[in-house]
Amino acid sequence: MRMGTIADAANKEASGSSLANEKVTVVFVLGGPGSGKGTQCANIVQHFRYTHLSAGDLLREEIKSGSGNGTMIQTMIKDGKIVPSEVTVMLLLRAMRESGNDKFLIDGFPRNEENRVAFEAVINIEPAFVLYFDCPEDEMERRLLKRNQGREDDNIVTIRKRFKVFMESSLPVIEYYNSKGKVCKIDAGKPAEEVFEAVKAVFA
């Protein structure tokens, strides 16, 4: 199936599935690699009963499932192509419907303006707000190198590339929502406990 067809299939599956008329709360969680998003999302889930969805995890699960969609996604990634935004949005929508919850943290998404536009077009809702973990680059670098969980992408050259991609792709999304007064910026350079105190203040 060609790239156009995969996006068409995603649109077809998602059409009529917009969440616009349902009382759903979506919070986008953005921050550079090593900014502590994962740790804080786990805390929010525990304290505020949100469902945590990671676009990257959903794509990986779809590949593992061996479905037709999963095989196409895997081929595209292997070929160095970017998975169409509609496909990621379709996976998010499906996960939201299956969760039985009405409050969602969407982690590491939208990665870029195209993702943002696709999400709002297909799901037909805007986020309640964007939780932006703002962390100095040298601190994120230190954390990633220390973490080194056997992840081959945690070496200095790749880490810096990931920072660059985040700055170029995700900052325009943050700026867009900031212009609408929807960004809650958290100083993520502090110890995790202190960061969560600031997060709690936002959700309370």
Ligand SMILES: Nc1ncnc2c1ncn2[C@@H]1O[C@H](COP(=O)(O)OP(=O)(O)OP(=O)(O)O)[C@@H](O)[C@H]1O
The other form holds:
Amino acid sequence: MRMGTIADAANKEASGSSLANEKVTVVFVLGGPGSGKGTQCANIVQHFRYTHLSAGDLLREEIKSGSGNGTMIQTMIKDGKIVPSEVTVMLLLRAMRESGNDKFLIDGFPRNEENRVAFEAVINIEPAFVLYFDCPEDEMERRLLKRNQGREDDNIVTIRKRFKVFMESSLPVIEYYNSKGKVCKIDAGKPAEEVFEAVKAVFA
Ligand SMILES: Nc1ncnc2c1ncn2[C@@H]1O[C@H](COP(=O)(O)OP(=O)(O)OP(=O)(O)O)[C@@H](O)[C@H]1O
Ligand SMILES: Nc1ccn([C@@H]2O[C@H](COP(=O)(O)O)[C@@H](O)[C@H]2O)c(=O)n1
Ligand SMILES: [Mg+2]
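Following the display of the form predicted alone, present the structure of the form predicted in complex with this ligand.
Whole complex next, starting from this chain.
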């Protein structure tokens, strides 16, 4: 990871004022592809005063914006790969600053060790906790194949690659936070309403 580049870009983005100096609450929302992160974040936002930032949505918006990074991001998403952290962390930092809020659900991030270290280096906010949606792979696959939102990565070839990346790169990050006693694990294989009952108990 090119930490110099990240730090330079962060300084430019934050233009002199650091989020770390403010009282900001961050909850990382993790889980396999199709485990229901986006669905449950939308529910949380309706009941609690959080801003939902999905790293995947921010990357897809960056493609649509015609950014110079667009083609690289699109190629990586189509292949189920994790985009370099400096790109994603900058998008998150900008969205956090623009939101005007001080409570964030950061969905689908950190996706690997590099994401985690980059967030720490640039934004430097320890998550209050990590909400982990644990869901069987066959159920996630069923959900993704019928999601029907026109996502280029919701096809069986890319889905299988995303599962592999989740097992190899994302689970170790969840294990890292688990070792710090920060993981709230939710059984996400149930109907969405039941999952939200368990989620509400965490936030209430
Ligand atoms: N508990 C549930 N039971 C059945 N279907 C669900 C449940 N939760 C979400 N879904 C559906 O499954 C699909 C995937 O959900 P969602 O987009 O919330 O997952 P995600 O974890 O954000 O996935 P991704 O990592 O691909 O963005 C959606 O079509 C959603 O409506
Ligand atoms: N931290 C992240 C998050 C996402 N990506 C890329 O976006 C794809 C879709 O993400 P969802 O959370 O919407 O499923 C994902 O498969 C990655 O290609 C990323 O690079 N880094
Ligand atoms: Mg999602």
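Residue numbers count along the first chain shown, from 1. Each form is matched to the other, and the largest set of C-alpha atoms that superpose within 1.5 Å is called the rigid core. None of the values given here were measured: they were computed from a predicted structure.
Shown in the overlay between these two forms, fitted on the rigid core, is a CA shift at S67 of 2 Å or greater. Relative to the superposed core, G108 undergoes a C-alpha shift smaller than 2 Å between these two forms. Once the rigid core is overlaid between these two forms, P127 does not reach a Cα shift of 2 Å, moving by less than that. Superposed on the core, the two forms differ at K78, whose C-alpha moves 9.3 Å between these two forms.
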